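Just one chain is shown here, as structure tokens, and it is the form predicted on its own.
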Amino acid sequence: MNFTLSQVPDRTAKPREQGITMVMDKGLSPREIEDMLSISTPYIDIVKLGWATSFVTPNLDEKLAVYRSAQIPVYFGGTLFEAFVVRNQFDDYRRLLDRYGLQYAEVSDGSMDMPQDVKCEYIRTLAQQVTVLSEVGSKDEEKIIPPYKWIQLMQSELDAGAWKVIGEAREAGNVGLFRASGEVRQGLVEEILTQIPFDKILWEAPQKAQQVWFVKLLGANVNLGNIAPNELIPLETIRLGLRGDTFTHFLDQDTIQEWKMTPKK
């Protein structure tokens, strides 16, 4: 950090198991990635190439090499996994991971119906090859999954070998964990947390208000994903109580009271 301030929460050090920030790359060029990394590398833990953007991205090898040079792991979005599976090309997908030297993969069923036992079998298989992130929740805003089902799905996927389970929100933050307005389904999140350890969940939270809500609930080292490249520095200030939304959240009450009692000039 550039300055010294008291009462700033401690952040976990990379490589992190909690306090993870996952970046959503929707089509950055190698040069744009270099620009992002020049300022934000300390705050990026993992990058997702959104949905199936990797299929149409020119110079994919070059792009992955830029991330690799900064020791930042990358994975293909879950929609690409689903696109291979629905075409009965799962073995091709596994070869693709090796072809590009990826160490992570996302398993999801947000765009297609997949029996839970089948999904867990894909997780078990891929977990022998790479580190698996498993996404829970539908991309269909009309499909409401009750809390007990979220818990059941998350636990079964962790048991199958997922490193983290991802709470679905899409890149806009308006489905799954959130209402169409972007408002957090607070009761859902709180009920999930009664059964699933918070460090095992990566919450997709692309909107500032959502990030603030999770930091206030779970602290500076909550796992957050689908963060836009230009929101990396702003998110870190939210985590540290250095933006108006969380400004007093990490200060002790004596400090706040002393300030209120101090005569102002």
The other form holds:
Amino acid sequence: MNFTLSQVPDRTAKPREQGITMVMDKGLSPREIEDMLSISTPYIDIVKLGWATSFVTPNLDEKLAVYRSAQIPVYFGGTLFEAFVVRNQFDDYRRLLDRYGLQYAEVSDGSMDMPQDVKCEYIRTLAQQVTVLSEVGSKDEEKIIPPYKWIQLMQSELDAGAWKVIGEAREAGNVGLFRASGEVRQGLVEEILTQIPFDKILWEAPQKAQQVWFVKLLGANVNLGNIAPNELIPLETIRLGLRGDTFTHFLDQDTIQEWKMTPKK
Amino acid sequence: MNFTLSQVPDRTAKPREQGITMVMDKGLSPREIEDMLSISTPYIDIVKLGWATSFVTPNLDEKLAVYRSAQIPVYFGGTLFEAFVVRNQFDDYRRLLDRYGLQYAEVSDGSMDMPQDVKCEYIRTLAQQVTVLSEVGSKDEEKIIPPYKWIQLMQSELDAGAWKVIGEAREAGNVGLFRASGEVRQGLVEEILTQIPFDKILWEAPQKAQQVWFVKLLGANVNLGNIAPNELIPLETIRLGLRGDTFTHFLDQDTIQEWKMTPKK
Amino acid sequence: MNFTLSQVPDRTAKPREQGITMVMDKGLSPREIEDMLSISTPYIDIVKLGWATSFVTPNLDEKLAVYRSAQIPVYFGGTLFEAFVVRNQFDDYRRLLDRYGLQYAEVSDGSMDMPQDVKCEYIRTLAQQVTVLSEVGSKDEEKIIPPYKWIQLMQSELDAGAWKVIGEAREAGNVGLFRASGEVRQGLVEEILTQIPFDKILWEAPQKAQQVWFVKLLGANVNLGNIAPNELIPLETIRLGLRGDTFTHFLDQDTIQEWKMTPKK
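Rather than the form predicted on its own that you just supplied, could I have the structure of the form predicted in complex with a further copy of the same chain?
Expanding to the full complex; the earlier chain stays at the top.
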């Protein structure tokens, strides 16, 4: 940090198990990646090349090399995994991970119907090859999964070998954990957390209001994902109580009383 | 493409008459153009320097040179044409196109009232000098043009020499083809297509939901415009059925039945 | 300007007292700053490093050096000032301004409760060290300040030594001067202007509709702030009547009658 301020929460350091920030790269050029890294490297834990954007990226090898040189792990979005699976090309997908030297992969069923035991089998198989992130929740606004089912799915996917489970939100943050309006389904999140350890979950939270909500509920070191490259610095200030939205959240009672402030809910 | 996947629609190759992507550059720096080109050149058919942004761009020559070296055609937004016409400076406008060595120009009447015969005369005159794109539809939310009139306007502008007609949407996608909410005026589009060949129309579709809607109705190789630079890679995945929104659209029936999927509407 | 057009309003030149554009930098990398400057330097009067983003910026010195070399003044967002004040570290804040060689600072009370006399005392103290911008209005949607109070606050802060007073809008433009919907509180602005000289106020107007509204009410040379880097070129066209939204605003009556146009409200 550049300045010394009291009452700022501690942040974990890389490599993190808590306080992870996952970036959504939906088509950065190699030089734009360098730009992002030049200012945000300490705050980037892992990068997702969104959905199947890697399929149409002409300079994919070059992009991966830039991330590799900064020691930032990268994985392909779950929709690419699904695109191979739905076409019965799973073996091709495994070869492709090797060809690009990837250490991480995502297993998801956001765009297709996949029986849970089939999904867990994919997790088990891939977990022998790479570190697996497994995504729970549909990209379809109309598929509402009840809380007990979210818990069951998350638990069985962790048991099958997933390193983290991801709560689905899409790039726009309007499905899965969120209502179509972008509002967090609060009861759902609280119920999940009664059963699944909070450091095993990576919450997709692309919108600022969602990031604020998770930091207020779970603290500076909550795992958050689908963060846009130009929101990395802003997110870090939200985590530290240094943006208006979380300004009073980490202040002690004496400070609040001294200034007669009404802390924000 | 980096990987081999079955059931992915064929895309046309440059120079395209169908499947065109027109980019909206509303103030990129020369190096930002290089960044965009380094990752998206195969997917960029033509670039519009939005409205009259070229008027206030200090390094316009340098920008045009970057596009020229990548053999990407560029044109000035229709609002610049209108700004000259409304001031009775049309001859200045023609000289300006020559001075900057432009091969394309847009004729529009989105910000001013222009009798249709006057507009067609401008198209005829400019078509002797450059390739003309002609825009139909008002930037004014309150001007509703009925479908038969859209068809009549488009036909007469093609007859006057326009290479393509553009369906107006503005940068934000909330007028013309779209309701103020951004929703597509579906009946309008379908009626237009009964009379005007689909490869003669370039649909402005800046929002993702609009791009998805056109790809589902008209296929991977629909002409789309006003695409933001950082949405070029995402749009290409939408065209190919490799984003959640169009994931099932290009899959064959056997695949869909094998996975018991309900294709999205 | 690249082309010669009649009926385009005169713009003031740097250093400006009227027609100021203040940019919101919420985490640009040094090279992204260079990109912005390469195309927008004539239109940038002053840059704010948004809220406390400077706290978490690893290469802050390098960023400041890029701005310095382009002779663009920079200041830290008011939330950083408040973060020091609320922790009783105001003296640290003053030292920090010196350490980074800053010539400007913002005093605000958007995230904390601060008696007006205390705020004015901070302005008086800082005004001996730097040029002070003072922000009026809360970041809290629920705190509605009546117009007479806005005027009183602005006047007393100018009297205390502020160079300009800033009308608060946040990054998203949904509080203070604006309703939660982003709509301008028009009566408020008009009443303020009966008492406070318009060149002493810098209006935060991050959304396009807000920029258009201020230009139509107050002309090309209104002071506007919280402008995103990629909206600088677009804003300049709005100021000059060269975007659809302000296209008819600066045209003379003869032109409007010649084309039988209905000027936009």
